[in-house]
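Consider the single chain below, provided in structure tokens and representing the form predicted alone.
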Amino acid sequence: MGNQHYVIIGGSVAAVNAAKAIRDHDELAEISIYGEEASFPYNRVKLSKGLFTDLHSDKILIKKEKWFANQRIHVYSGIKVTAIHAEDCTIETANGQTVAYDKLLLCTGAHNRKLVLDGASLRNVHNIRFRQDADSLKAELRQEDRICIIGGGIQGVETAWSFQQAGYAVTILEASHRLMPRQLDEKASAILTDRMTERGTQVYLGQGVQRITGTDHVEGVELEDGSVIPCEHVVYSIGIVPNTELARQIGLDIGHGILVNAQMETSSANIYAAGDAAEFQSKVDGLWESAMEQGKIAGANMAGASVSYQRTLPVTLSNCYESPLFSIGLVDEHVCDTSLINKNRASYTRMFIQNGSICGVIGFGDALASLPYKTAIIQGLKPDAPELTKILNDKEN
């Protein structure tokens, strides 16, 4: 018996993260991995955070050209699958080979709900998902520009501050009433929406976007109450939605994403699944650490081991705005029992609580802030825990 031959669909955080477990598993597995981007594997988050900076130096790659050579991992960038023959273990790429599997990996990812109204189509309607999209945005801008931004959640956000660091009129709209609401309280969003308006991004809350004006180019933004927001560009970001495509030509079972067991296997046998693509018990995580996390565990069980995934604690750490705050863990008041809530003037800090113990924080702070609690929800603690109480102590003096 010949080595392994790994096959991986995707060149994304978890694609990686499956090889590098893979090779730490098993030495002598052959590990290619396709990609339809023409490059190696990049840090998607940077689009957003880092829209203005040079997306193409080499400090976007998730590794280096020279580690995939070292870990002796092939990628084939700018390949696209096009079919896989489960019954054969093969699949086929658009370039028209057939390339035979021992173990298959999709990470296929996700790709971004399209807006679906009127004006939709117009030029400068931008949505970013890949490197290219930031590039021809960027090239379309001119000084005077202003911005619409649909979508007030953490991606809607961070393009906001991008757009606003670099000296454009940004307005952003949410048709919820309140900005980054799978994160945030009533008490934290307004208080980002405050330090997002004293430095000059206008935020429209509670209603949706009726149509997209102009003839052939953007021109502004009709909002549910009639009143027209002037732009020349609009950029939106209004949640994902896993690619499965492939994983539906071969009769995978297929919730919202591709379904996927505690050791990422899919319903068949030797195909594997994990990041934005996958769905592990009814849920796409579609968060960074949970796309490397669930790499590693399918990489190892693909080279032989036996590891279960767990789901991580979803952490969000923004510093936009000049106001860093961080939501860690289950911090919905309508699932938690109850919540104690810390309000000094310098910042504001929720904890909420479940059957005793801490399950979620929301606070104005950045990473080193959140770490205590962070443990703490890991830990279990009460929210008189001595060591809490020490750090509420702390700011308050």
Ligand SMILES: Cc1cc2nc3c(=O)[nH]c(=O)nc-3n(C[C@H](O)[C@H](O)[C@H](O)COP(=O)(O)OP(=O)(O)OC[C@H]3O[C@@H](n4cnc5c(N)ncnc54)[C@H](O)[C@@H]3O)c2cc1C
Second form
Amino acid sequence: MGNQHYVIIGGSVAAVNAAKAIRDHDELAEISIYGEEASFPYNRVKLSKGLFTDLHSDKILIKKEKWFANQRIHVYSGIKVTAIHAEDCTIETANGQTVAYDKLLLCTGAHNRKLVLDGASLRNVHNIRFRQDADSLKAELRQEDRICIIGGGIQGVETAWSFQQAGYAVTILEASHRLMPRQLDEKASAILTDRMTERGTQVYLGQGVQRITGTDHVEGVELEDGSVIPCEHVVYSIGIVPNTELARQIGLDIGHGILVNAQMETSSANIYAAGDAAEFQSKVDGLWESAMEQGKIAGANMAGASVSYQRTLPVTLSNCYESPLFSIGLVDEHVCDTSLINKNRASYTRMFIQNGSICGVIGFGDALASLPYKTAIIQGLKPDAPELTKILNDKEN
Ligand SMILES: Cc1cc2nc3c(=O)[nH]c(=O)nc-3n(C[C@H](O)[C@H](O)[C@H](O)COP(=O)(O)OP(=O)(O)OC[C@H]3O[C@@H](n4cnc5c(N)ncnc54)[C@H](O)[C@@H]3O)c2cc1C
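Please give the other form, namely the form predicted in complex with the named molecule, since only the form predicted alone has been shown so far.
The complete assembly is shown below, putting the previous chain first.
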């Protein structure tokens, strides 16, 4: 048998980690990554956190060009894959190539859920998924412009902070009654809201958007109560939709994303999926760390190893508004048995408990402060475990 050709569709974090895992297991393999975006794989997370930094710097690349060359991984950037022919194991690209594969991996990621509202197609309504989106947004910005962010999830909050730091007037609108509803409870959201307001960002909670006003370009955002927030730009961030089109064309099993098992295999032999495009145990994670891990597992299995994906503990760390906070594990009060709140003058921490053990924690503090809690969750410690009591006492003093 000749050397295997592993083809990966989509050039981002899942793809890079898969390619590395393949190379680690198969020294002789041919590995090709086809990515629609024009550049080498980069750190997408920076598009909101570092919106006003140099997004074209080599510093945001996941790996430098030289690394791919050393690993003998071919990256074909700016090339869209338009079809898969599973029956003869080939793919077709937009520039007319037909490429044969032995094993295929779909790392096609996701796109942003579209805003469906009157005015959503006006000029200066933006959403950020690709570097190109960030570039065009920045090209349209004028000094003194006012920005309205629709969606108060982590990405919306981080984008708001980037604009605020860059000196723009920012308003953030969230339909539910708290910011970052997936990560924070009401109290933590209230603390964050106060800190955002103190630094000049206007926060509207529990307010749906009726429409975006303007004739050619954005002039304002009209809320459900009829009030209008004047602004020159709208940036929305209201969730993601996995890119499943290629998979659908060849009849793979699809839920929200491409269904995969713990080995990252799809319903078709020799075709795998990983990252934001994949759905594992009824869930599309939509997280950087998960895409990394799923990519590694897929790559290793494609190259003959036998490893299983175990969902990583969801960890959100945010440093926005000079208010470091963390949310780890299961923090849904409707699902957990109970919770314990530790509140002193300076901080707020809430531990969520299921079957007697800590299953999630929300707290204000940096990555370092979150570590003991992460360990406690992983080890299944009880809330009164001596290790944890000590930490809490130390924090209190
Ligand atoms: C602004 C922003 C901020 C974020 N912040 C965080 C954060 O703080 N923490 C966190 O955990 N996650 C964050 N995320 C999510 C995180 O970036 C994703 O979970 C991660 O990038 C998923 O990686 P992926 O490899 O699955 O796919 P993606 O990064 O979505 O990349 C998929 C790639 O495949 C390409 N592609 C798709 N179809 C084709 C095709 N047919 N042919 C060729 N190429 C194709 C796309 O062009 C794209 O380049 C953020 C995302 C965004 C947009």
